[in-house]
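Shown next as structure tokens: one chain only, the form predicted on its own.
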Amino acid sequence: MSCASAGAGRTLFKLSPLLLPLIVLFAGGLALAAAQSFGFFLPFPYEGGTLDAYRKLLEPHYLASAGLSFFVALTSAVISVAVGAVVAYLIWRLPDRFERAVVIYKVPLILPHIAVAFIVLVFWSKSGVISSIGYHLGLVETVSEFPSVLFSGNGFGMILAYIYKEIPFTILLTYAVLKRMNPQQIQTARMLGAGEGRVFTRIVLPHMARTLHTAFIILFLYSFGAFDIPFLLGESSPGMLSIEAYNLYFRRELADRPAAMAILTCMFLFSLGFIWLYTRVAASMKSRERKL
């Protein structure tokens, strides 16, 4: 056994009375969502056959609201990853007098979700702020017109509320990865002639990329799971995934409840198997760019 092998043990041992509640907690209620989504280990009798829950989860209603979950999810990271890297960047650019101002993007880190559902409603409801500025400004006749961005059918309202949150989070990571970058490699680049853009997507890019591919994992798998926000912004069909979890628990009769730990337990296995795939592709492409 090498030494690497043993310290990880040692380590591991020191660490098991803490990590040994967590570890059968955690297994204990994946087991018992597991169980119940076939029909076992009820509260109740259940009369159903045990794949009933997995086979309600084909109907249309609940294919659509994955697909809903999915495209939230998927949207808001991309668009928070992307617009995060480039912020960060534009701010390790500053002066190091503004290095204090900056810090004002963290502001939306200290909210709480439901806090920032609640701004999203009040700038961009119908009766919200932004209509209010479109009236005075002559650009709609009455708050009516304005156009519906909140509870639309898709979406928008939840991208916003979790772009607006989850930007800070990757300005956060990526500006901490090139506190660590040597200024100099840009200057370099530069005194070659290479341009702004060139300088971001050959020098920039590839020293943060490990830290966007984690950032974005993160933030797709919250968004995906989420229920704060989709519980105040999202619409009551198609419904998020959590949401439908919960009015399956919580709404409808007993026997809906196998259901409901069905989609928690395809959400588990779904968020297992994106990591799995999104980590070979990152790699397969790193890969790649070192064979160019």
Contents of the next structure:
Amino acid sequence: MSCASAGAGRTLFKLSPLLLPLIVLFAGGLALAAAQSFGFFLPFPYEGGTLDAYRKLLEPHYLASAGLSFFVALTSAVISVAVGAVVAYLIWRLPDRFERAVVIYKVPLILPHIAVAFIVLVFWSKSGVISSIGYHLGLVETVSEFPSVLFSGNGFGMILAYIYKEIPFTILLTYAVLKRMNPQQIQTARMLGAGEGRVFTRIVLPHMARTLHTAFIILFLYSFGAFDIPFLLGESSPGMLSIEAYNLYFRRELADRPAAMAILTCMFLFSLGFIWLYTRVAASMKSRERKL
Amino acid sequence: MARRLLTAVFAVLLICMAGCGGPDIADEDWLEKDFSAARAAAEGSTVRFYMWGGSAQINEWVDTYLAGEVREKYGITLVRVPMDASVFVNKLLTEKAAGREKGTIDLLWINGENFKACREAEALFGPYAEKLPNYNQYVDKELAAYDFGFPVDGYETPYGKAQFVFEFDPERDNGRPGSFAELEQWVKEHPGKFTYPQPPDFTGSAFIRQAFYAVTGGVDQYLKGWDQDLFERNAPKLWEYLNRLEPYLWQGGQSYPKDVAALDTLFARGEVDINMSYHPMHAQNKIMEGLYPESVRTFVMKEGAIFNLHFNAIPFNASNKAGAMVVANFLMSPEAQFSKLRPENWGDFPGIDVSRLSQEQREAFEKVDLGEATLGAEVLSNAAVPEVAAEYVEALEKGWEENVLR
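Given the form predicted on its own, state the structure of the form predicted together with its partner chain.
Full complex below, order starting with the chain above.
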């Protein structure tokens, strides 16, 4: 243990020319954001009290906004990881001659998020491609009867965009892990009479688990804090937290800036707490597995 | 993009050069002298015109027509510096705070709360308006006396005029409301077919102002400046009105388009049947761009349509005040206003009073083809109602979030 930490210390020391400016800039920016959220170091006279900005965040509107951000991030990350894991396994099982063909799953990875947002907009809005197909097939009588997928207050538009982008991400990560797995393990299990579902849950899933946890944390935190997709596909009320912070900072009075900073500070703290809690839960799950 | 960048770099270089040498015309007090003296001094100088750069058409008009004319007529080199108004106002206020006597900006395209901010910080030069012959000759001074309810006092000169209009397509056969009372009826009969951009979007904010006038008994009561009591008494009527509309709006009022461009798209695709714009020729421009069908028309409500003038101003520390005055004066000339009016050039309504022009000039203005979709000047001027004090704008935007959005 002590040996390992000494090694880490040396690595840190060697990296310090790179790390120091990073820490100073990053921590400095963070400290400034936190200070401004308490009403200090603002470039204008601020009359509110130290905790006013945080008190403001307790309004139902901001709580709903936090709830929506959490819901969108959780739903999109869960769906992406679950679907991505299964698809990666199916791809892995395909005969080798298909290997070249399945690279199409990588297409959404190349697209920027904003482009994905536009694709969702074009396809899923009431006057979009899917709705006109439905109209031509006679599924809906008028285009306006098409159910509101976007902008209906439940974040479905954003979730669609995220899973379109994130499923391939999960596939990419897990497929790489699967390639290192020995297929004979599965053949053995099959010979011993394990069914398809059992093979997946008992052999494949544990093999991918670590990667899936990592993917989940990355995807969850990304959609929790991202701006571009909510900017195009987000609802007005409640809005995603990133949009609320943007509006408070740029589109409202100067006196609202501490509240914007308070949102950002809370989001940062939440993200840290989430990583901590999640890794602990994941670790305890693993140790329980070992006992079995 | 690369060209823009080059232009910007070039502009910065020019600014440095002008700052370092050349004839010094900053020190004279042009408010004491005749315009002809300023005109003589401006010969061969450079004017840096800071303006919003978001419209390719407007940029081109400034770069070709305006720059060409002032060079030919007055020997002035015009450099356009594209920048959002809030950014250059910040820059100017910083220069003021730093006590910088020779600034980088000569002429500003400005209005509304940005003008108010600059005036309150005493960052503008003036009163210079009455020094300019074209101002005295062509401008309706009563009309140009206030900018969003804030007294102009000769610190700005008008440049153009915009007015709030609605747009619809008669071919869609849904008709259109003629007043705000009818709008409520119309919206209830056509659920999902109407919405407005989410304030503080400029156009969405103007729409709720428009509704505010309509449901609280007209604009006249608000013209005496900010009155908190009056606002608090009247605003609930507006929230009630908008909340009555809300369940019948696009997406049941769950979401609002985030800006007017988003509403334009909804309208073009037929998701909503009524669009709005603070630019009377917007529909015509969209038709010319091929984004709207030819059949789209504009209309105004019975209760009137808000208009505002947009202005030019000169910073307190402009290093070429004389040149700036000459350009501002030229912008109020009938020929510049005429060129600006033509839809293929810009399509901006005159900031001057056309009735003061000669018979021949007036006819030329009237003959400009504004396009089928644009309302006639007479309809618009009959419907014109003024903007109110900037405090109302802020209070309405804030109140809307608290009472309608949530």
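Positions refer to the first chain, counted from 1. In this text, all values refer to a predicted model and were calculated from it rather than measured experimentally. The term rigid core refers to the most C-alpha atoms you can superpose between the two forms while keeping them within 1.5 Å.
Participant: Rigid core fitted, is the C-alpha displacement of Arg280 between the two forms 2 Å or more?
Facilitator: Arg280: C-alpha displaced by less than 2 Å between the two forms.
Participant: Does Leu269 move appreciably between the two forms, meaning a CA displacement of 2 Å or more on the superposed rigid core?
Facilitator: Moves: no, less than 2 Å.
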